[in-house]
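Here you get one chain, nothing else, as structure tokens; it is the form predicted alone.
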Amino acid sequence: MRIQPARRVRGRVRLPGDKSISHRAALLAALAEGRTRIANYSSSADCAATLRCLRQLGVKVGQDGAMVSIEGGGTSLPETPVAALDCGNSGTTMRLLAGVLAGQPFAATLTGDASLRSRPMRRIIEPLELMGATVRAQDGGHAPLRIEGQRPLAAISYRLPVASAQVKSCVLIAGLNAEGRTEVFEKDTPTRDHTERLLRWFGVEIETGERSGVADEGRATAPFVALAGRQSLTARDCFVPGDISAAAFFIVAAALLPDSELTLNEVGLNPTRTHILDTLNLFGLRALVANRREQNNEAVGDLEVRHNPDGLRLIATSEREYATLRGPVIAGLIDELPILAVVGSQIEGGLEIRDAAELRVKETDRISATVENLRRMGVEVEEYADGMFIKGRTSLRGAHIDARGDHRIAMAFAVAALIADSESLIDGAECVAVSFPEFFPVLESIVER
């Protein structure tokens, strides 16, 4: 994909449905009694993989564009799959579906592409085996995963070893088929809570809060989520708001290009997902939320973004001359760190990102990929094991970008290319289909040159 520099972005964008919510809505609808219609289901290849796996498990799934209908029959799935369930590139599909399969009275295999088979799965294997399932993995705890379910499972009280909404969700979904009360304690701060919100939407009683005596050293309390097993889910129609992780690329484009004005309609504003807005606000982002409302327990609104003529800069009180992202906030920004690294190249003093080693086990090593491609565009970057330091106020040059098969790297550097001095070429740009197949046409529709 060739990207030419732009003067500004202007217009109105309606984003595809949030990936995280789409996965969860489909899986929980399959476990509910009755027919659920899901509007604005994500167009991503990842979310299509979830529907494909459900069909292999005998669930009736209909689809007409972004409208998906699912006939659920309760927490017992109708069929033993005759072939391995192919999760494609989707870690969310594999980790959450593992929680579903752990409580089924049959065995099934989860597999995926080479990238997914290299990603860590021991983090879900441990709690599922504690609950009574048998999970066989490849060396190092990688897929394919052979899951021999147990019904009922045993309820557990589990502390997350890493901040991961996927692991939390896996355990909670398995807990639906457990005897007793399943508890999950978060590592630092609460991770994204779409699963909890959707479980409540489908009629499951969930308890959330803080508890003392179980926190990591230095903390008085730890966030927890708990549910009683053997509860039934009732089908209810859902609307999936626009994906704020996808919105981040357009928000940054409007923030970086002078005289830009952009409205993003019906974006999800879940407070566990809006750290990107909080962070950009520290750099002087001009964004307003209009028409704020709630749909199936999720906050939704229209984002109106305007370019700040003073440019982006660190405006928060700080002893440092550069911006720093580290600590618990990283878990809430993990998907947006590549595009924030691009922002870092444009703010006074630059940006330091630490405590983000999780980026190395995403679809690619996102630390290495981000550092390499920023350097190709003329940015001075220091690479750390858990992050990077990006020198700010750099005039980007057009470059040959290697997306490394990672959708977020491709989209982040497409935005960087808009502010470069000449054409950029993104190798492997087709990987955006994993999360946002329409990304490049939507981007071109708002770009003015």
Given for the second form:
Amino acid sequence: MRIQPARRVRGRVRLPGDKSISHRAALLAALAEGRTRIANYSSSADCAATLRCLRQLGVKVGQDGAMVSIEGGGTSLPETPVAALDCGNSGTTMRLLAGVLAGQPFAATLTGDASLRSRPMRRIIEPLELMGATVRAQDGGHAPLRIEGQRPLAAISYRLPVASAQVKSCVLIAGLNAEGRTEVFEKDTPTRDHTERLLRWFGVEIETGERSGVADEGRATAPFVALAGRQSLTARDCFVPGDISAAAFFIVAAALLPDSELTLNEVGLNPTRTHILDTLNLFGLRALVANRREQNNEAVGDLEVRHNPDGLRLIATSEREYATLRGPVIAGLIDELPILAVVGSQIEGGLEIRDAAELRVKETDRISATVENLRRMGVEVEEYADGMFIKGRTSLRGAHIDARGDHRIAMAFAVAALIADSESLIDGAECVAVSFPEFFPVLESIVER
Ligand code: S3P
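Please give the corresponding structure for the form predicted in complex with shikimate-3-phosphate, as opposed to the form predicted alone shown earlier.
Following is the full complex, with the preceding chain placed first.
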């Protein structure tokens, strides 16, 4: 994909339905009693993989564009799959579906593409085995995973070893088929809580709160989520708000290009996902939320973003001369760190990102991919095991970008290419389909040159 520099972005953008919410809505609808219609289901290849796997498990799934309908038959799935369930590139499909399979009276195999087969799965194998499932993995704890379910499972009280919404959701979903009360303690701050909100929407009673005596060193309390097993879910239609992680690329384009003005309609504004807005606000972003409302327990609104003529600044409260992102906020920004690294190259003083080693086990090693591509664009970057330092206020050079098959790297550098001095070429740009197949046409529709 060739990208020419742009003068500004203007107009209105409608985003695909949120990827995290779409996966969860489909999986929970399959476990509910009755028919659920899901409006604005994500157009991503990842969420299509979830529907494909559900069909292989005998669930009746209908689809008409972004409208998906699912006939749920309760927490016991209808069919033992004959072939392996292919999750494609989707970590969320594999980790959440593993939680469903753990409580079934049959065995099934989960597999995926080469990237997914290299990602860490011990983080879900450990709790699922504690609950009584048997999981066979490849050396190193990788997929394909053969899961022999157990019905009922045993409830556990589990402390997440990594701040991961996927692992939390896997355990909670398995907990639906467990005898007793399943509790999950988060590592520090709450990770995205879409599973909890949707479980409530489908009529499951869950408890959330803070408990003392279980937190990591240096913290008084830890957030927890708990549910009693063997509750039934009731089918109920839902609407998936626009994906804020997809919106992030356009928000940053508008923030970086002078005289830009964008409206992003019906974006999901769940507080566990809006750290990107808080962070960009600290850097000087001008964004307003209009028409805020709630739909199936999720906040939704229209975002109006303008370029700030004063430019992007470092965080004023820091006594350092550069901005820093580290600690618990990192989990809430995890998918936005590549595009924030691009922002870092434009802010006064630069940007340091730490405590982000998880980025190395995403669809690709996103620390290495971001550092390499920023350098190709002429940015001075220092790489750390858990992050990077990006020198600020750098004029970007048009460059040959290697997306390494990672959708978020391709989109982050497509935005960087808009502010470069000459054309950029993105290798492997088609991987954007993993989360946002319409990304390039939508980008072209708002770009002015
Ligand atoms: C997701 C959680 C995050 C995120 C991923 C989607 C989810 O992963 O990076 O894109 O839908 O729960 P982790 O939970 O592994 O951090």
